[in-house]
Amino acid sequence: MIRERRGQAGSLESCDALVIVELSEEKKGILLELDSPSLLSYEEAMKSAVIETLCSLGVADALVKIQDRGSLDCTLRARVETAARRALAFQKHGGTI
């Protein structure tokens, strides 16, 4: 049975981004499902971004579902370390946080 471990963190207010970071047991890398207004402009940073953000946290299997809203690039690092921590808690605690 694969048990799938989930942190959200962030908002859809102006100036955020609702960031979801769902592990899972199977090894398929990391899906990243971007919505963003800013997508024509900084698409290729803001995907750089949460890929780093994930490497440093040691996530190599995830996927990652963000909705942003013209958030600053700290910010959106910010809500994908917090989401993916929460991720991890939930993974390390068995479920209950």
Contents of the next structure:
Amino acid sequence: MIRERRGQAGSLESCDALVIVELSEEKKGILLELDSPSLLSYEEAMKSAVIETLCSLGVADALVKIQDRGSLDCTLRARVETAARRALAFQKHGGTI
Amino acid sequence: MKNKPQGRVLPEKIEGYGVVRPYGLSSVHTPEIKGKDPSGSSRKVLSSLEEAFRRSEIRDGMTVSFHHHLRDGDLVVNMALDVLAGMGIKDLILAPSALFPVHEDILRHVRSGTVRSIQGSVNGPVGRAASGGLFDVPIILRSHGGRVRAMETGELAVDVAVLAAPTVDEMGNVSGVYGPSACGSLGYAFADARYAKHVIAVTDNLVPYPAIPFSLPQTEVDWVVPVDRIGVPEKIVSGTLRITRDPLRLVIAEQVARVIEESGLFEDGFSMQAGAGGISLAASAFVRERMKARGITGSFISGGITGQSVEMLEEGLFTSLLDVQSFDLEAAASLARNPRHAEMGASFYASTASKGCVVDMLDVAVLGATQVDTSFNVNVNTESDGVLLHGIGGHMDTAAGSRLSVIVTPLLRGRMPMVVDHVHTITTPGETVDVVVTERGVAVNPRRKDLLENLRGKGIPLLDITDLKRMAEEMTGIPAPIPFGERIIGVVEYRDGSVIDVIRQRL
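Swap state to the form predicted together with its partner chain from the form predicted alone:
Now the complete complex, all chains and molecules, led by this one.
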């Protein structure tokens, strides 16, 4: 049985973010680990970008790890969406893609 | 009664001359002769730094100055503080011309009470600690011009200056050009040597008298202390500074060159200062191409000198270099070789208390920023997060003196906007800033209508500064306010000694 339901996107380049989304079966909501040089000024904005993106894809329970390197809002949303879609695809196809 | 020195009868008073002080009867006014003592060894050369401090009558609460030509390779500041701490000295005021990460050791001496405060410049770890509230009294930040002006006026009275001397002779003639820790120019140390009550030259290269050429003369140096090493050569001067390959920075540099070319100042006799930052170095390279293309011969390059400046001198593009600090090996070597490559002291460079300084002769200054605001005020001291990380350098001096001050900055660094409504710290006032160049556009200070006219219709993307600010914020979002406390941890002095801003503790 495949336990991995994990998607990753992005990089550790400057102005990018490395995002890992691990889907969870338990109803524990979104657990977010966020490391970023922009936290002081944009923590709330970043958190809402992550939550909104996940909600729009129907992801309600997941562990999300983000190592941000100063990404803009659009970059962060794109990385989170891609990572989440990869995790969802993994779940759906049992790891064949 | 008549005085009879050496068998001569001298009158007590001579009409048209005044009272006669006869030779040999009183030693009160005879200066101590510090040359060779009867044993044949120089009286100035001491066996330890501790001995030199003791002879300099060091006491609690005194001010000790340092210069930063050995940069991150400097071993002298930490060495001196260790000695002072060992002597049990407390509450010192340090007056460095700049500090580097290697000087993080200072923090230990602040915590132990050896060091009470800093006047001049803080950078990196010491600045960060200051922002956190480490110091009991505010740090005073001064520009290179402001620091020497404060010495000239007596506002900054240095008790003991500790010179890092790459080469020195037994009488204290100091050169930065030779020796294992050679650094080139010693420009920032000129004022320290001249105005400090006691001057100690620490060296790892004691040479036979006289050390010629020298930068600092024996007339200003009290003590010479030989030690094993004063610096780590590879960290003192860099090898050849490479021009950035970052396309964004190259775009900015290209725009800077175009602004300079169309400014109305780009003609024979043109002078500039650009420094060794990535964008500045690239901008100089573009200016160099344009000077060649248009057959322009400039007058001088001033400030921190690089290998590229030397090449431009040797190509005949500029007739002179005025060097307060040699950034790389080529610059240091050129100072020894090129008669038109002159070393200059900080007063000559930038002091408003001097009878004329180089920055006032400067056409163009290309300068960096950590933030710029819509009133063209520039911050170079605090980062976007409000933490004190940088000294002023010659920023406010050259901006005020030059006929065209160009501020270069990417519009964003990471997610942080660099053009904002209000900078955290005003280092350089907007009224001395003429143009801001970013990769997205060029904003001319509305005060400079003449410049705007010159730049219009030349294919330069001219924008209002508020447009730059808006473009930045559209991409980044509006940043949350930085949590500053009430306590003032830093005072930013303008070059004339007035206070232009304060820096508050970061909570």
